[in-house]
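What follows is one chain in structure tokens, specifically the form predicted on its own.
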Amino acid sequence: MKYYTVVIPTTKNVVGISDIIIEDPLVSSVICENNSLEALPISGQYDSFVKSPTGVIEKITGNPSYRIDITSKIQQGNSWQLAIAIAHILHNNKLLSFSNEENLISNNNVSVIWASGTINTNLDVKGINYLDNKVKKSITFFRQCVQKNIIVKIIISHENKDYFHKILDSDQFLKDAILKKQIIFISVKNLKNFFEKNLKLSIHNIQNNSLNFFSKIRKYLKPIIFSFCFLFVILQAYNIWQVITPLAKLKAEENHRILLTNLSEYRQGKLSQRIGAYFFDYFQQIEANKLNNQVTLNFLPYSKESNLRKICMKKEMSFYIDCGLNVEATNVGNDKVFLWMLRYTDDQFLSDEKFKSVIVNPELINGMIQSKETISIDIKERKKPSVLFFVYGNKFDNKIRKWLLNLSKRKSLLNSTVKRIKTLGYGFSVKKINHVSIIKDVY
């Protein structure tokens, strides 16, 4: 089996190829110098030269990513394309012998391919500039090869053929070596034709033999993953919709008991049920926030006694204990709103922050406030600790009144009542007035 060493001529020196490694298809191809950790500036051009659809190497070998090491730097230009392409094809067919930094010809039983040119997507070989400088910098290398009886094949584009013959006229050594067939000059129009005619290799066969399973499906991988993700999202959206729809129906039918039971189960259930419950709660919270913003509460202390009128003014969130108290509820929105208010008093309120005592003297009112209108509520017996529980809705619901009446009998229902009201999308506000008449938010 005949092996080849491929070298790349530049205007400074002759560069050898010291290694070619197939890399992960998901990373970019790079060119490095002698196994260093730093990619050379031409690595971006090399990656485009390798990877389909811009490049040609992947189309030939089936591999989309490589690391290639060379014996010295190539900083710019594209004339390395022809030599690199030949090296890849030979490497893929296990016919390439690598160079090393000290000696470009590490195996004397080889033929050397000296190639310079660019390649297009049809594998046509195009001409280059500075061919005379590259040949001049390679004369010493050619002499070493002739001394070792190593055949050198100079491969350039057919477009540079006449220019190369002019160079021969000025270099007797090169002319004699070609006459003695120690150096063989080949001008090439197409890389595929070169391999079939001169090296008896079919690029078509190389490509078919080297394609692996991944490279065959690689171009379909992204659409497959996208389709899978899309179908997964659609399926999950359908499952979530199947959860939310009956919940919304239960709310519309005001079947609150079953609605609250189902929500409690869904919050601990399967993924689609948990997500469905989350979205239901989220949209209910939006509705509740809208209602909370629609109603403003204004606490106004007052007195009918002339000597108290001047001091019956609210200072921050407190007022004088002997003053009366009106609560103005204003609907600042464009739609009517229904309001419920529960007031209860408890002499043990301050010593029992967890609301465990029995509540006495409940007071419950409800009504409708039209858009831009205000109602006034007179708070009686304000000297006793009191709790004001306001609920807002966009329609009348008799269950709200029932829940508030139950709360007035059993203070321990406060947290569960708040949870119910939030879950059903009602707005609410809970205020506390203590024994020194300080108004304070509870929730």
Contents of the next structure:
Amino acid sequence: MKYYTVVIPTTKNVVGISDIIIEDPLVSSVICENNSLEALPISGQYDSFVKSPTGVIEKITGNPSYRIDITSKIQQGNSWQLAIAIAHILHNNKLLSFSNEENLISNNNVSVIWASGTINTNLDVKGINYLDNKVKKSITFFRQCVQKNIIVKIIISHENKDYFHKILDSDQFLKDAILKKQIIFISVKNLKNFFEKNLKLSIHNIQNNSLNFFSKIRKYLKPIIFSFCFLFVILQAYNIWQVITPLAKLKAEENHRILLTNLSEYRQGKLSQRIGAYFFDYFQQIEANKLNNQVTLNFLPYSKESNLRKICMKKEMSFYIDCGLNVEATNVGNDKVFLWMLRYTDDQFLSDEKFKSVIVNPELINGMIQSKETISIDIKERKKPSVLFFVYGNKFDNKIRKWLLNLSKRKSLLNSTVKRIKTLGYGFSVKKINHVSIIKDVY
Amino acid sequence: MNKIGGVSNTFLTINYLNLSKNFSSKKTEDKINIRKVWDVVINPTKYDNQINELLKNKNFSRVFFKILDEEGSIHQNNLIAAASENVLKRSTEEFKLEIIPSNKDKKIFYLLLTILKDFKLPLLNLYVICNNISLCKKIPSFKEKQAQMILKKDDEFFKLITNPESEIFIR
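The form predicted on its own done, now the form predicted together with the partner chain:
Below is the whole assembly, all chains and molecules, this chain first.
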């Protein structure tokens, strides 16, 4: 961070600022020389310069009373206002490096601000007299700064700009130093603009009180909004957790009836319940997808008759109607998988007049497939158009069997059974073989 | 001094000369010049640099404060203090005195003197008298009826003004 030392030129010498202290608001602001107990004669003017409504410093910093110590006396005049105002603003931003009585520049890693001018309540910088004298008395100081490679910023009112250029013509050292950018000359119309443009500091408090309030609010708006959002997210996360935890517990306890009832209630419930149900479904879907990917089904037409063997080949998703059909279920994962398979005859087929005499026996098979193993299921009476409902799970669940048996009795339960199985995180696959032996996905 | 003022002051001086007739002492160093006392009362600025020295003379001090009291300066008697702690606030109907520590140095204090009534005579000095010790401090210019002085805790004046036993005169 760049620090600044502010000096006040007078017609006698260059004066440094050795301390700025915020005092009790009841106390009038004072300027003293080197920690003395005597307030300098300009203290009254300084107090008026600080205290609102006449002064500007209170409007900028919010403090109505200061004690400021300077390295040598200033007895009269108002041209100290610009330098003192700059010093207060820098001090308020913790960017001011103080001078001491023996040495105006106590730290060589600073930039020096040499400022002379008066300020009105709008922070407009006004011109001053005796500028030539002040510059002349500061030349030795400028030389010392240049020798120490310390940048000096000469800040005066825009009104004094032309006069300063005339002074430059008579002083070769100053002219050269400005050309070499060892000394930077800045003429200022308004102090606020100077800080924003040259020092990249904004003076928020300078506007009237109502704007002040808004600027203060604006300053804290981001953290306030962030805090509210953070608290809202935390609260929602807590509510969602309160929804998901009992659902997970019900699932672990295999209390499927209550779990499904609660879930359907939550899907129509409050925002947190809806989000909780959504998350629960999402995690179940991940589990189901994992199981679906773990089991691969392979439909293999076959025939024991030698003349049919060649034509009993699956071509895309169809096979010859006189061939037998085996289903190979392979567990490609690392964990065992439980498999249920229900085969039932398609209702659409049964409603057909010519098949009315056909007897339909639902077939339910269940078993376990170890990792990297395959089981083969022979589909008997394969000429009947039928639906194959496969369910996969990590553990054996008797309820799956019950649900599948119910489904075999009432085909209208297909959708609700699929929904239940999905909700509980089981993998499933439904295939339909029609009367021309075409295998197609139903779900 | 105009004619009427001159007559008035002469009258007052005669009065105090009468007062001085009642003053008698065998010690030669106790003898005081009542004209000088009067001059100090009338022209305090003339004695800015000598006043504290003059007040060291107990007789001078006694007569001087008697005159100040009689003449109508702002005055506060010693306080009826419940404790012997330093008094940092004193107030009467005529003035308010407040002592506030500085944030720069806890040994430095600001003395705020607020005048609550209008006075025709200029108020130039703040006098403190306690146990026959008296001191004076020049009051800086008033701003909105308030004047401010900087005091050091070790100063005799600070010790006196914060002593509940001390009397205060402003003139």
